[in-house]
Each structure stands twice: as structure tokens, then as C-alpha cells.
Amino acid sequence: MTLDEAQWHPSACILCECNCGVEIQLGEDGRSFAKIRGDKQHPASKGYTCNKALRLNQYQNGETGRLTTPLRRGADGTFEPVDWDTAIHEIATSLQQIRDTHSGESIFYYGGGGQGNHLGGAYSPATMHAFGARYRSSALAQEKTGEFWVSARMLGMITRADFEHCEVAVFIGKNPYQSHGFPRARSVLKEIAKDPQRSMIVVDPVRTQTAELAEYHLQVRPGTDLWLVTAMAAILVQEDLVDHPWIEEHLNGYQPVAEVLRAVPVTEYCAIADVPEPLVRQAVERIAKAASVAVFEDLGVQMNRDSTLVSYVEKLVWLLTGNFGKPGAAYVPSGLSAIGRDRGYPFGEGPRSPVVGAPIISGLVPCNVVADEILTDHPARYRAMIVESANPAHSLAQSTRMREALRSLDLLVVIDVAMTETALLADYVLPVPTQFEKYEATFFTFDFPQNIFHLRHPVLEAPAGLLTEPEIHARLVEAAGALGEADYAPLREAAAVSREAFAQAFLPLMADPGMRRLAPVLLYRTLGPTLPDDASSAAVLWAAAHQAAMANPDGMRNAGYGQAPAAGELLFDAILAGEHGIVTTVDDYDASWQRLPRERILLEVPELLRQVAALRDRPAPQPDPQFPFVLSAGERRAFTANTIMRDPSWRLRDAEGRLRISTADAESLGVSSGDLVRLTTRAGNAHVAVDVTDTMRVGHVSLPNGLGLTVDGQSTGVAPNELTLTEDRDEWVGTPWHKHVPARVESLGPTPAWLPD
């Protein structure tokens, strides 16, 4: 059989939350990805893919320090191979000792949700319960918890927006041309730009690819987004551009919000943001006149100063204009998980971290306090850490301090594919198959009105000697004595009869809260072996499918699954069989209203509104003379991704990860593209080549994300978090200011001949 006649294997890209469907053709060696193309049968991406997906062979088969056997750190600090039974027994024994001596709450879990690598993480709650662990975090706590909390306070649910059908698309700190965030992003952006009846508004200090397509680019001065977005909301009220009938019908708290916004000095705020006031007013008028507006805020503001307040005011803009629960506007998605859900406690109430007392949003401890929770004499400090599908030694702020914290733990266990920077510090490293060697999925399922789910089947067999994450969690739970054959036997007998018999045996057990937390492993060990094609890892989705059927009966019925409980079984069977992804719900637009926990949306969040009112008395942010530049530490570019992509050969452009700097700043410093500069922040410094461009504002510089990784002892580019500080974080939810790092740039002269230009 020739290569062109070889089978195409359906899977998905794993480099952003969209997880676009792809098809992979293997090379003659049976391991390499010879060809990759978009999957036209995928119900969301429909054959679309960007340039990044086409380089996934560098993930699967690149030089990445791939792990093939469990490793244990010896007394001399080096790693030695151990068998699985030894590793599991020793880890469980250490965790039990820490639990018995200091309580299970001193065991901290991090990760479980690497891009497109969520299925294994769904089993982690069982391990946490088995050892009494309570606290956890993930990358979401670096990015989205401010928005999660604000959404919970205002609406009680998270929202997304419908860019496919909107008249006006607004992107705040978002460049979907590179970071995507919704299906077929580049195609949709081009469709909006070409349609004279539609408009695009971009709030971003950088003239990104998205901004170049936009009708309105509000090129805000870095760190002043709150002033600009507040001015936009104020114009709506002051010019009476709000939708009064819609507000009267659907919103509470308009009058106190309007009173604050009427007092906003719009001219002054536009001047602080350094955006021409007439342009701001034109953009706001376009929003007010549109039949539908979709808004997306992202890391450009969510990892920036005033991020939570920006999230609040941004929502005022689309709520004041009635852009919720209709085509082309904000909506509440269905889904198979509760990602982003929060109870929305008033600030100062709700759960807190044990040492720092930081607010826990959506069950996640803020990433920027993790080191502080460890490096202390406090009796409640974290003493053990399980890190799964994550790399906090590289991805969290102030890497030097994070590494110090990880080294000080009594036990660090890393579950991963490659020898990451975090794995290098671990006591035990447990290797797992790649995302193309096992069943996997993502719970980032936010599409509307048609939502999808994709259980990806293995494209390749995993190398011998590896265990999947569900198997690792099951063995740890069993080693802890939390579950055993006596628990499994009745369920196995029932599963051998029928799914209905299994449900009758399983559901009564869920009345016990402890058994509910152990449910993923119960399902894996009992229902799992009955699933076709060795799909045991998907067993946890059986419960998720039934919960979805009960939570979204109309959407499930519209999608053809009928009514619960039969709908749950039909959905689960469809998930197992749907190698290209399946439609899970088809919603009417009033479904968004039905999913809200209360009848009316709250505009007034008192603690946040007070700060918006007090903005008039805040001095405009000024550069620090010692650090006159603002560094954006971690920019998405054409060939950057998170640290899952470790092989540097995948980058066809900007391989060394240059520092982007404005033309005017380059002239002032006397540097040209390719010249070396010293980049200094309060956390450290680095030598990096510059890329001179007219897309950057004066005083603003940026480094790409995903560089500075160590592969085979070599490092390429600058690791951004060597230059950030944990103390630079949002006052409300603790998200980092990675996009606003005070910095100094000094010329080091032309690039040496041994460096690539």
C-alpha cells in the first residue's frame, strides 16, 4: 500500500482550546505523522485548521525527552528506573504518611487539564479523596478566574459569544487570528472583515493580525484598559444608547450603575488610555446600533492590571445594549463538565487558601500564591504535590521561587509524557502515553446553538511499559485502601448483565459523598472493561452523559437523543462511536435564560462598582523611571504554543523567540532587528535578540510564550516567567500580571556571528 492509499486516522489538534478536528496519515514506519489535514467530518471545525496543527509530528515524535519508565530520585539526586508496583506503593505510602502526620489538606494537586488532555484529569478527584487532599489548581487560575467570578456574581453562569452570526465582534485583549478561541477563527474573522454590514472592534496595544482586519482598532496604552472600557460603558449611558426596554425586562441594578457611569469623565479617560475620543465614540455607537454584538475578553486583559474590574465593565457594555440570549450575542453553553462554574460569593466570603487566605474561585487556588503556600513555617502549608499534565516550574510566575518551593516539598510526583522542567525536580516521575496514543478528550465544549464533544481514539499504540492517567489514579486509590475488589465485584456483575442493571447497582452508591468522589475509579474498574475497543478510560463519561441529559433535556431532545434516562445512554454510545466528534445538544436561544439560576441578571456588583466609581480619584498609571517599558511576557505567535510542544524544530519562524519592540524605541536605543539587548525586570534579566516592528506601541515590548524549554540539555529562547514576580497579581482573584511587567531594555550591540539572524 502506498502512502497516499494509507488510512487517515481522525483525531484533533491539541494546541489550543478549540481542538479542531484533524486527520492523520502515518508514515511507512507506522509512527511518524506523514500528513495532517483538517477533518471535514468534525462538527465544529468542519475541515478548518491553522498552521500549528500541521506540525503535530513534532509533538508526537520530536526530540522531547520522552519518558518510557517510572523514575525515582535517588539519594544522590539522580533518577533511577523503578517498576510500577514499586513506584505506586512508595508514592502511596509517602502520601499516607504525610496525610497521617499533617492532614490530607497538606497534599496539593496541580494540573489535570493540559490542552486537550482532560480525560485523565477527570480521575484525579478520586485520588485526592483517597488521601484526604482538598486543594488544587490549574492553568485556568492564571487566566480565567476573574471572569468566572464576575460571571457568577452577575449571571450565575459563565458565558461565551456567537461570533459566527454577530453583526459586531469586539475583542478585548484578544487576538483570535493566533489564539483562536472559537471554531474556524481565521475564516470567521475574514468573513466579518469582508462583510460591509458587519464590523470588528479590537482593544489591544498591539496592531495584531486581528486588529489589521478590524474597522476600529482602539490601540490602548498598556495597563489602561479599565479606563478605556469604562469610558465605553459611560458613553452608552451618557448618550442614552442603552436598551431601556430590555434592561427593564431582564436586569436588576441599572440605576446605581448608571449613576456611576454618568459621572465618568470620558474625555479624561480616553486621554489616559491614549485612544482618540472620536474613535472611541464611533466604536461605541456602532455597538449600540448593532442588532447583535459578541464580545471576547482574553489574556491580554485577564493577565493584566485591573483584570477583574475589566471583566466586570466589559460585561456592562454588552448587557446595557441587550446582547444576551439571542443570535450573535452572549449565551450560556451546555457541556459535559462544570468548567468555570463558581458560586459567586461576595468578595471576602467563600473558601480561602490555608496560608495566604487567597480566594478560591471555581475550586482553584490562585497560581501566584502556590509558592507562598509552600515556603512558610505555617502548619497548614502544602507539603506534597501531585502535578499532572502541567509544568508549573516553567509556566507559573517567578520561576526561581516556584522551583525553590517545589524542591522544598516532602514529596513531588509528576505525571507526564516528557521530562519537563517540573519533572526534573520531582521525587517520582510517572510516564504516560501521548495524546495520540490513548483515548482523550477536552471538556472545553462551549459551542452554541450546536454543542459538540469529541472522544479521540488512539492513532498509535503506546510504547510498552506506560500506564494511562486513569490507570495510575486507580492504582493509587487502591494502594490507599479506598477501593478494592469487594467494592468492584457487585458492579462488575451488574455490568455483565446490562447497562440498566449497572445503573441500578451504581446509583444507590452515589448517596454516599465519599463514594461519589471515588466514582471515576469505580466506573473505570467496573464499567470500563465492558466498553468496546479497550475504551476503559472513557468510562467516566457515562456519568457525565447522564448528568448532561438531565441538565439539558431540551437540547438533548433536539439533538435526537430523546428523553432521560435513555438519552444519557444514547449520548454515551454516540460518544464512544463518534471518532470524528459528535453533536451533544442543539439549543434554542432561550436555553441561555433557562440555564441562569435566577430570573434576572444583576448589573450591580457593589464591591466592583465602588472601585469603578473610585477610578476618578486614581492617578493615571505612569512608567517607572527604572523600568520604563511594559513587557508582555508570553505572546501568542504563529509558531508558539504552551509547553506541551517541546521540540524547537517545530518553529518555522522566529525560532529563537525575539523581543518585539517598536520602531521608535529601536531608533532611540540604536538597535536593529537581530541585535541583542539586555531585558531586565525586577525579577531578573535575559539577553535576547530584537525584532523591530511598527505593530508595537512606544514603550511596549513582548516575548512569545512557550520558549525557554530545556530539551536534551539545550534551551532555546527566553523563559518568560524568569522575568515575572508572584506578588504582581490581581487584588481580587490573584491572576498574574504577565502582560504588564515593568522592564528595562539596553542595547548589547549587533548579534554575534554564531547566533542566527
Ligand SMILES: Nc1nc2c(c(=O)[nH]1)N[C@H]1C(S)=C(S)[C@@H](COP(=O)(O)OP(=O)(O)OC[C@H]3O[C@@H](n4cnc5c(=O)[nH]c(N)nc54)[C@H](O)[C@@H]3O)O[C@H]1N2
Contents of the next structure:
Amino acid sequence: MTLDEAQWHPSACILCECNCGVEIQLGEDGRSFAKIRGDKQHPASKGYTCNKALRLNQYQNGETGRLTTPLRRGADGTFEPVDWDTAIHEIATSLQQIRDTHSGESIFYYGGGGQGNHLGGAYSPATMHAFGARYRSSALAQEKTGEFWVSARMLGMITRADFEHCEVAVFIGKNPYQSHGFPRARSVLKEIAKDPQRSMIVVDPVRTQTAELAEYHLQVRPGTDLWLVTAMAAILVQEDLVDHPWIEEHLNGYQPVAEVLRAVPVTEYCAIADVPEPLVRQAVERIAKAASVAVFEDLGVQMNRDSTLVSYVEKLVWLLTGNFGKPGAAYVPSGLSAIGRDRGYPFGEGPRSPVVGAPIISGLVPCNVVADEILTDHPARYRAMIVESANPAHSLAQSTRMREALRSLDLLVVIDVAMTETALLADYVLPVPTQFEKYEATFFTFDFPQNIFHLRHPVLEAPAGLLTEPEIHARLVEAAGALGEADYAPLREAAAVSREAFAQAFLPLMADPGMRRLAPVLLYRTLGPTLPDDASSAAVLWAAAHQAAMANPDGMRNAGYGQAPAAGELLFDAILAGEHGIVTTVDDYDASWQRLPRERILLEVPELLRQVAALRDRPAPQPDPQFPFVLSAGERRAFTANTIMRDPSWRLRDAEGRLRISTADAESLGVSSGDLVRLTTRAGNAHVAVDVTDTMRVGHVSLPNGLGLTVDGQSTGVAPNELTLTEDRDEWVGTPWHKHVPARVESLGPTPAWLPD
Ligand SMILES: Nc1nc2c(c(=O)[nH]1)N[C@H]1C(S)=C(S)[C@@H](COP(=O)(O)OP(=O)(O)OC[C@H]3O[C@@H](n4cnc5c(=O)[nH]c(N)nc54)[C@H](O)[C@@H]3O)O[C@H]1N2
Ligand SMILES: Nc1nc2c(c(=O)[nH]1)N[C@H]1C(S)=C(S)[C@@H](COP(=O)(O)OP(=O)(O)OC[C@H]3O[C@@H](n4cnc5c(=O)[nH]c(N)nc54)[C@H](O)[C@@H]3O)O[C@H]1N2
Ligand code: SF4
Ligand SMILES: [Mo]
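Shown: the form predicted alone; wanted: the form predicted in complex with this ligand:
First the chain shown before, then all remaining chains and molecules of the complex.
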């Protein structure tokens, strides 16, 4: 058989949240990825991939520091291999001791999935419950929690927007040409750019590839988006460009909001943001006259000063113009999980972290307080941590402090494929198969009007000696004595009879809240073994499918699944069989309205509106003479993928991750592309080669994210969080200011060192 005739295995790219469908052909060794192509049968990506997917072999087979056996830290501080039974037994014993001596609440869970793998994390509530753990977090609590909270306050649900069908696309601190965030992003951007009827507005200090395609590039001064976006909302009100009938019909709180916006000095705010006022006005008028507007705010503002306030005012812009619940506008996605759902307590109310008292949004403790929650003698401090599929020693602010916190724990357990920066600090490292060696899926399915789900089947066999995440969770839960044969036997019997019998045996158990938390493992051990092709890991999706059928009856009926409860069963079977991904819901545009918990959307969030009003009295931000540059620490580029891709040879360009700097700044420093500079922040310093470009504003420099990984003792590039501080965070929800780090840049090149005065 030649390679061309070899089998194409459907799977997905795991490097960003889009999870484009791919097909993979294995080489003759049966393990290397010989060829990768976009999967035309995938219902969202439809054959699309970006450049990053084509070299996924580097994740599967590259120099990654792949783990092959469970490891335990020995008395001398080095790792020693241990067998699984020993590892699970010792971890469970240690967690029980911590629970019994202190409280289960001192056991903290972090992670649960990167960009491609959420299936394992879906089992984590069972482990947390088995050991009495209560607090958790993930990367979402350093990016999206501000937006989640604002959405909860205003709409009661999260929203996404329909870029495929919009007349005007607006990107605020978002570079979808590189970072994607919606299906087939580059194609959609190019379609908008070349259509004379449609427009793109980009708010970004950098002339990104997205900005290059835009009709309006508002090249904002870094960190002043609040002034700019407030001016935009104000122009709508002051020029009476708002959609009055729609507001009357759907919104509450227009009057107080309009009053604040009427008082905004637009000229002054545009000057602070350093964007020409006529350009701002043109962009706003374009939004107002469009039949539909889709807006995406992302890390450029969410990891920046005033992020929560910007999220709020950004939503005012599209709500005042009626851009919700219609083609090309914002929508509420269906989905198999509750990612981002928050109760939206008024500020100061609602759950809080035990030591710092930081607000917990969508169930997540702010990432920037995790170290503070550990490095203290407070009795409620976290003493043990389970890290699954995340790399907080690298990805959270102020790595030096995070490492200190992780080292000071009584117990750190890391579940990963590779010896990561976090795993290096662990007491136990538990190795798992890669995302191509097991069933996997994500819950990042936010498409509309047609939503999808993709359960990926294994492409190759896992090496011996590894356990999947669901198996690890099941063993930990059993070692804790929370579940056992007595719980499984009746369900297994029922499962042997029929799914219906299983449902009848299972559902009554769910009346008990503890059992509900343990349900994933219960399903894995009982329904799991009855699933075809060793798909036990997918068992948790059975419950998710039934819940989805109840939550989205119309969308599921339109997608051909009929009515609950049969619809849930049909959906689950379709998920199991649908190797290329399947359509889960086909919504009417009205579905967004039906998904809102309240009939009307609230424009007024009093505590936030007060701060918008108070902006008039706030002085314009001034650079610190000690740190005259603003560093964006962690930009998405053509070859970055968080820390998922550890093999540096994956990067065909920008291998060492250069510091981008404007032509004018490079001239005054006397440096050219490739020269080394010393980059200093309040947290630390690094030596890095510069890339001189006229896409950057004067005074702004940027570093890529995900570099500075250590593989086999070798490190490439700068780890961004060696340069950030945990205290630099949002006043409301604690999200970091990674895109706005005051910095100093000094030449180390052949020319004399330049020092600021
Ligand atoms: N290639 C690639 N794609 C990815 C990822 C990856 O690692 N690599 N990661 C994925 C993940 S986890 C996420 S969360 C998304 C993030 O996706 P994005 O948010 O699009 O990514 P970033 O490049 O971090 O930041 C976006 C933009 O913010 C701009 N910015 C910096 N400062 C400011 C400011 O003061 N104001 C404004 N308005 N903008 C500013 C930057 O110039 C940049 O263009 O990307 C996903 N996609
Ligand atoms: N300064 C700065 N910091 C940032 C950002 C920034 O822009 N600037 N961006 C932030 C953002 S938006 C994000 S999303 C985070 C991302 O940071 P994290 O959430 O910490 O996650 P990743 O870097 O995606 O790392 C995923 C981990 O999963 C492991 N892995 C891969 N496959 C599997 C698997 O099948 N099973 C298991 N168990 N593990 C697996 C990888 O080896 C890796 O260790 O970084 C954040 N940190
Ligand atoms: S990195 Fe590219 S190919 Fe991979 S999922 Fe994202 S957009 Fe698709
Ligand atoms: Mo992210």
C-alpha cells in the first residue's frame, strides 16, 4: 500500500479554540503524521485550516519531553518512576490527610483542558467532590471572567457574534487573522474586506494583519480603550444614532445610561486615546447605519487596564444599535457545557476566594490571586493542588512567585503529556496519552445558527503505561472510597438491558447533589464499557446530550433529533458515531431571546455606570518615566500556540520570538532587527532580539506568548510571565494586565547602551 492509498483518520487541530477538523495520514512507521489536510466533512471548518495545523506532528512526535511513566519526587528531590497503583494510592492518602487535618477546601484544582482537550476535565468534579475540594480555576479566569460577569449582569447569558453574516465586523483588542476565535477566520475576514457592502473596524494599537484588512483602523494608544469605546458609545447617543424602537421593546435602563453618555466630552476622549476624532465618528456612523454588527472583544482589552469597564461599554455599543438576536449580530450559543455561565451578583456579593476574598466568577478563582491564596499562613490557604492539562508555572502572572507558591504546597499533582514547567515542580506527575491517542473533545462549541460537536476518535494507539484522564479520575474517586462496586453493580445491570433501563436506574440517583458531582465517574464505569470502540471516556457526554436536549428543544428538533428524551439519546449516538463532527442544533434567530433568563436586557449596571461617569474626572494615563514603554506580554502570532506546542522546531518563522518595536523607537535606541536589547519591567528583565516594524506604535513593544519553554534543559525565547506581576490586575474581577506592562528597553547591541534619563 502506498501512502496515498493509506487511510485518512479524521481528527481536529488542538492549537486554538476553533478545533478545525483535520484528516491525518500516518507514515509507514504507523506513528508519524505523514500528511495532514483540512477535513471537508467537518461541519464548522469545512476543510479550512490555518498554517499551524499542518505541523501537528511536532506535538505528537516532536521533542516535547513526553512523559512515559508516573513519577514521584523522591527524598533527594529528583523524580523516580512509580507504578500507577502506588501513585494513585499515595496521592489519595495524601489528599485525604490534608482534607482530614485541614479541610477539603484547601485542595485546589487548576486547569481541565487546553484548546483541544476538555473531555478529561469533565471528570474532575467527581475527584473534587471525592476529596471535598471546592475551589478551582483555569485560564478563563485570566481572560474572560470580566466579560462573563458583565454578560451575566446585562443579559444573564454569554454571547458570541455572527461574523459570517454581519455587515460590519468590529474587533477590539483582537487579531483574528492570527488568533482566530470563530470558524474559517482568515477566509471570513477576507470576504468582508473585499465586499464593498461590508466593513471592518479594528481597535488595536498595532497594525495587525486584521487591521490591514480593515476599512477603519482605530490605532488606539495602548491602555486607553475605555476612553475610546466610551466616546464611541457617547457619539451614538449624542448624534441620536441609537435604535429607539428596539430599545423600547427590549432594553431596560436606557435613560440613566444615555444621561451619562450625553455628558461625555468626545473630543477630549478621542485625544486621550490618540485616535483622530473624525475617524472615530465615521466608524460609529458606519456601525449605526449597518443592518447588522458583530463585535468581538479579546485579550487586547481583556488583559488590560479597565478591562471589565471596557467589556461593559463595548456591550452598550452593540445593544444601543439593536445588534442582538438577528442575523449578523450577537447571539446566545447552544452548547454541551455551561462555560462562562455566571449568576451575575452585584459587585461585592456572591462567592469569594477563601484567603484574598476575590470574587469567584463562573466558578473560577481569579488566576492572579492563586499565589496569594497559597503563600500565606492563613488557615484557609490552599495546601494541595491538582493541575490537569495546564501550565500555570508558565501561564500565570509573575512566574517566580507562582513557582514559589507551587513549591510551598504540601502536595502538587500534575496530569500532563509532557514534562512542563509546572510538572517540574510536582510531587507526582501522571502521564496521559496525547490528544491523538484517545477520545477527545472540547466544549468550545459556540457556533450559530448551526452549532456543532466533535468527539474525536483516537488516530493512533497510546503507548503502554499511560492512563487517560477519565481513568485517573475514576481511580482517585475509588481510592477515596467515594464510589465502588456497590454503586456500579445496579447501573451495570441496567446498562446491559438497554439505555432506557439505564436512564431509569441512573436518574433517581441524581436527586442527591453529591451523586450528581460524582456522576461523570459513575457513567464512565457503568455506561462507559457498553459504548462501541472503547469509547468509555465519552460516557460523560450521555448526560450532557440529555441536558442539551432539554435546554434546546427547538434547535435540536430542527437538527433532526426529534424531541426529548429520545432526542438526547439520538444526539449521544450521533456524537459517538460522528468521527468528523456533527451538527447538534440548528437555531432560529429567535433562539437567542428564548435563552435569556429575563425578558428584557439591562443596560444599566449601576456600579459600572458610575465608573463610566467618573471617567471625566480621571486624568489621562501618563507613562512612568522609569518604564517609558508599554509591553504587551504574550501576543498571538503565526507560530504560537500557548504552551501546547513544546517543540521549538515547529516554528517555521520567528523561531526565537522577537520583541516587536516601532521603527522610530528602534532608531532612537540605535538598534536594528536581530539586535539584542535588555527588556526590564518591575518584575524582572530579559535579553531579547528585536524585530523592527512600522506596524507598532511608538512606545509600544510586544512579545509573543508561549515562548520560554524548557525542553530537555534547553529554553527558547522569553517566558512572558517572568515579566509580569500578580498585583497588576483588574479591580473588579482580578484579570491580569498582561497586555499593558510598563517596561524599559535598552540596547545591548554594538552601539553604546541607551539609558532613559
Ligand atoms: N496563533 C495563536 N492563536 C491563538 C492562540 C495562540 O496561542 N496562538 N491562543 C488562543 C487563545 S488561548 C486566546 S485567549 C486567543 C486570544 O486572541 P487575541 O486576543 O486576538 O490575541 P492577542 O494577540 O493576545 O491580543 C490581541 C490584540 O490585542 C492587541 N492589544 C495590545 N494592547 C492593546 C490595547 O491597549 N488596546 C487594544 N484595543 N488592543 C491591544 C494586540 O496588539 C493584539 O493584536 O487566541 C487563541 N488563538
Ligand atoms: N503573559 C501572558 N500570559 C498568558 C497569556 C498572555 O497573553 N500573556 N494568555 C493566557 C491565556 S488566554 C491562556 S488560555 C493561558 C494558557 O495557559 P494554560 O491554561 O496553562 O494552558 P496551555 O499553555 O494551553 O497548556 C496546556 C497544557 O496541556 C498539556 N497537554 C496537551 N495535551 C494534553 C492532554 O491530552 N492531556 C493533558 N492532561 N495535558 C495535555 C500541555 O503539555 C500543556 O502543559 O495562558 C495565559 N497566560
Ligand atoms: S490553530 Fe488554525 S488550524 Fe488549528 S484550530 Fe486554530 S484556526 Fe484551526
Ligand atoms: Mo486563552
